[in-house]
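Heads up, the chain below is alone and in the form predicted alone; it's given as structure tokens.
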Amino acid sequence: MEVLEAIKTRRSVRKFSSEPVPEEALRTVLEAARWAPSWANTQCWEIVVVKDPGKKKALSDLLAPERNPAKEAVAQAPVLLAICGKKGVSGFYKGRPVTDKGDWLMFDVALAVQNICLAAHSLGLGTVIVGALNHEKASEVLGLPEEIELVVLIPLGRPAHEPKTPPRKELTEFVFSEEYGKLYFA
């Protein structure tokens, strides 16, 4: 699958078959995260692979709001990836933030997350990025030390259905030339 095809056809999957994810496929997905770009090559991401049904259920119970459509996906997907970042590394030089944006952890972790989702899709696996949850309690469930921040959960498995393509903005709605407000594609 070509990159642009993967980008255009990947969808958020919230219903998974019970078919296990082959270890080789899981390793390929994790390898994709490894090759994500990062600030000064800091590679601040950390990933916890969760397969235990009880732990997945405990994490599912921490999703917000209570009727979160990804709740079942977190509990039922064969694999759950907890994507985390090491604090105070990305965007820092000699222990101090380099820009007014502070810690670049979220940006770098998002790059790894995108690689994970695209690699999974290219292997016929589905994902959904889940960020609406009680991060503090989920971090406890995962045994994360204080210097590691949980960013998102990603259920991973064979899709049980094919989600519909959502509408996308046209380039004419968000691409500007030289300054904001001057449309590039007029």
Second form
There are 2 protein chains.
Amino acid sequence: MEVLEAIKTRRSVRKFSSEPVPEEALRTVLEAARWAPSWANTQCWEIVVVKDPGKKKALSDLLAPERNPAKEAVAQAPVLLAICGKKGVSGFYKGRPVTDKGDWLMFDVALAVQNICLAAHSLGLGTVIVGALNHEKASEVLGLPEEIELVVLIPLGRPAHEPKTPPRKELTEFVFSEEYGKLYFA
Amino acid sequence: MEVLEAIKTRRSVRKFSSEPVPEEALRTVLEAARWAPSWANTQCWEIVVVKDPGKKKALSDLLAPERNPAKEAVAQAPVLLAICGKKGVSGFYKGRPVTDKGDWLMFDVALAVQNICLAAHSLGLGTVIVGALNHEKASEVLGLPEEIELVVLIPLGRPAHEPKTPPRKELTEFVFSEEYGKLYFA
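Show the same protein again, this time as the form predicted in complex with another copy of the chain rather than the form predicted alone.
Every component of the complex follows; first up is the chain already shown.
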């Protein structure tokens, strides 16, 4: 699938068929994460592949209590990727943060996440990025050590529905020329 | 270009030809950002397109003092994208943060950034993600209001060199099965 087509047609998928994800496809998706760019090529990402139904259910129960349309997807998808990052690596130089933003873990992990979602889509697999959960308790379920931070869960599998296309802001609404407030596309 | 090929062959480009970026290509790259996923489709990203040589130079001068191989690229690329995010939107529900991570701005902006880098690469354009800079002073140069946070600068243009491929960790080094520490690819 063409890059631009993949970017425009990727949707968040929240219902999955029970069909297993072929190991070859899973490897391709993980390879896509591997090739993401990162702060000084530090590659802070770490990924836990969860297939155990009990563990998926336990993680699903930790989604934020507000109406969360991905709750069932986390329990139901054949594969659940828990995307984590090693703390104190991205954004640091000789052990000290380079910028006033501190750890760039969330940023670098997201670069890999987008690769995962696009690669999956190009293979006919659906994903949804789930960040609204109790990260502390989910980290216990995954056995994460102190230095590893859980960022998102990504259910992965064959889509069992055709999601609608959520509307997007127009370029005229968020692209500026030379300085903030001066629209580029006037 | 195929998605998986684009993901694997994208490099960080730090030398650019002076050839202008066609407006059509720039629009395609910005469209790619537009179609990124985001927290509850909140689309917090805001982008300032900088072409003015004086402004590019001023921003280049604000890169972190440590050896920064992208310094010249920021001044020299025909287009510089300043990728920002609106604070207090991503990761919030009814004005309150949903998770213990607070603002998910860095995460959502990075999803859009990866789309930008892949779309550019598929059009034969190079990019490099520059995060090591004085964000506070750069925000002044860009005229950002208080509620808008600068995340990265991305020089964009026709590559004038063929970057080497930085090594990547193997999947055996960062993919685990069911719990952290138990390797998936043993």
